[in-house]
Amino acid sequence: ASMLLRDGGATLLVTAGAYSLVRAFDALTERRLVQQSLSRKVVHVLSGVFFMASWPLFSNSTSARFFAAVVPFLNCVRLLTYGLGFYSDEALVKSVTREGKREELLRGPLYYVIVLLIIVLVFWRDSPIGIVSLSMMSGGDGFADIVGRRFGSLKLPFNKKKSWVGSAAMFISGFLLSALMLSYFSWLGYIHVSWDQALGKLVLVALAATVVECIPVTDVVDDNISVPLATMLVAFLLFGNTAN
């Protein structure tokens, strides 16, 4: 039982926590006191961290990932209610979408919730691939598109729409955050890491992501599905299930 009150509170602090978190950038751009595209990323790259974060807030319990799995599910239900027009939310509208318009919820938000709830139910804080590919997908693609929309205006030249600053960022902040998350986990017994071994995997893992981040297939797949799919198909043939 108290287990179960543990993961209660947890769930209901973390989607409390989730919430405030986008209403609180919903009214940033409201009154635009930060850039609509700046606001889609920053909630990009918290609303990622700060779930990973809070993982070990729930119970050693086997039910513990399903009470966790409630918040990114809910989001899901939340984005998916407002994309197909049951209700209207300007504000949420504003602050996660690139063009204003309410149909785009169902597309990468959407993408990026699903992603978190699979992360959640199949891999889980006990596992490195969830944990390097998460980061993957909140960190580095988030910082590749604020560095990138500052500072790029140096091309690739395969894909116009992205630049070699901010395939840099998406590297960098990729990798810094994996394995900051991994020692957090770590630090916190969650997984074992042999750092020696870790840090050069965790170099190829952000490759591939950055790889795979600026190949121009934007059309065809979001970025908030083709990241993390490589990640995790990168991170699984390098770590196992383990993070040595």
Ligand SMILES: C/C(=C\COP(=O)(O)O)CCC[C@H](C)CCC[C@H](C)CCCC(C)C
The other form holds:
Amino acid sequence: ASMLLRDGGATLLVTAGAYSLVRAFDALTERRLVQQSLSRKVVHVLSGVFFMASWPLFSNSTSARFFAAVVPFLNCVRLLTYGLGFYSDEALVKSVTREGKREELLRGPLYYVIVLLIIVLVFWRDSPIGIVSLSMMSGGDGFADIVGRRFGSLKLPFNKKKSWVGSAAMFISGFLLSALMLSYFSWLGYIHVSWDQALGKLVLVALAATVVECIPVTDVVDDNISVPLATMLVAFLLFGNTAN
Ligand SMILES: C/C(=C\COP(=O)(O)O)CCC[C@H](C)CCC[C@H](C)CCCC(C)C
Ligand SMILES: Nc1ccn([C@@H]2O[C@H](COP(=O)(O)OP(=O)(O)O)[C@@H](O)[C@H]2O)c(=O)n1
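Structure of the form predicted together with this ligand (previous: the form predicted alone):
Okay, now the whole complex, with that chain kicking things off.
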């Protein structure tokens, strides 16, 4: 019963956290303190990182991951109902879309939240694969856009929409955030990491994620699907389901 209470409480807290994060950036965008495009990217980075960081709040029971999954699930429903126009939520649209059109909620943000849902259910905090995939999608891809949009004048020869510095930012931030989150979960005792091998493997995983993010396939498949999928595949091949 205490575990149910703890998991229920954690679910409410993290749901409130997600709502507050979006509201906060709506207020900042509203007051022109943050540009709309930057707001989306910062929410893109923070929601993934804070969500992962909140996982230890949940108990060690086997049903804990299902409680944690409620948060992305609710946001999935929220994005669908507002994206399809059943209701309107200016705050949500302003803080997570490029041009402020509600239909945009059904692309990047929706894919992102579905990936969070899958990662929580399939990998949770017991495997490095989910941790690394989420780090690459939220940290790596998020910083690629923040840095690339601002400093990315030298475009990639094979993809004029992306730049060298954006891809470098993706590699570096994806690698660092993955290492940080693996340390976090190993320090809390959820996974064991053999760092002598793990760092080398992380370099390869970050490289794969960066390559996938910068090739033009992103016109067909959204980054929020291609980057985590590629990361899961390479991380699975290199790490298996343990962190050694
Ligand atoms: C802005 C987002 C994606 C944009 O993707 P892209 O088009 O730039 O590639 C992310 C959408 C965020 C969503 C509305 C809220 C997700 C909250 C998350 C499930 C839980 C966060 C909890 C934490 C405590 C803040
Ligand atoms: N590797 C990369 C990735 C993004 N970027 C920059 O970030 C922009 C992509 O931002 P976006 O918000 O349209 O991307 P998504 O929302 O599709 O993730 C590109 O237009 C580039 O200016 C870059 O320069 N290099």
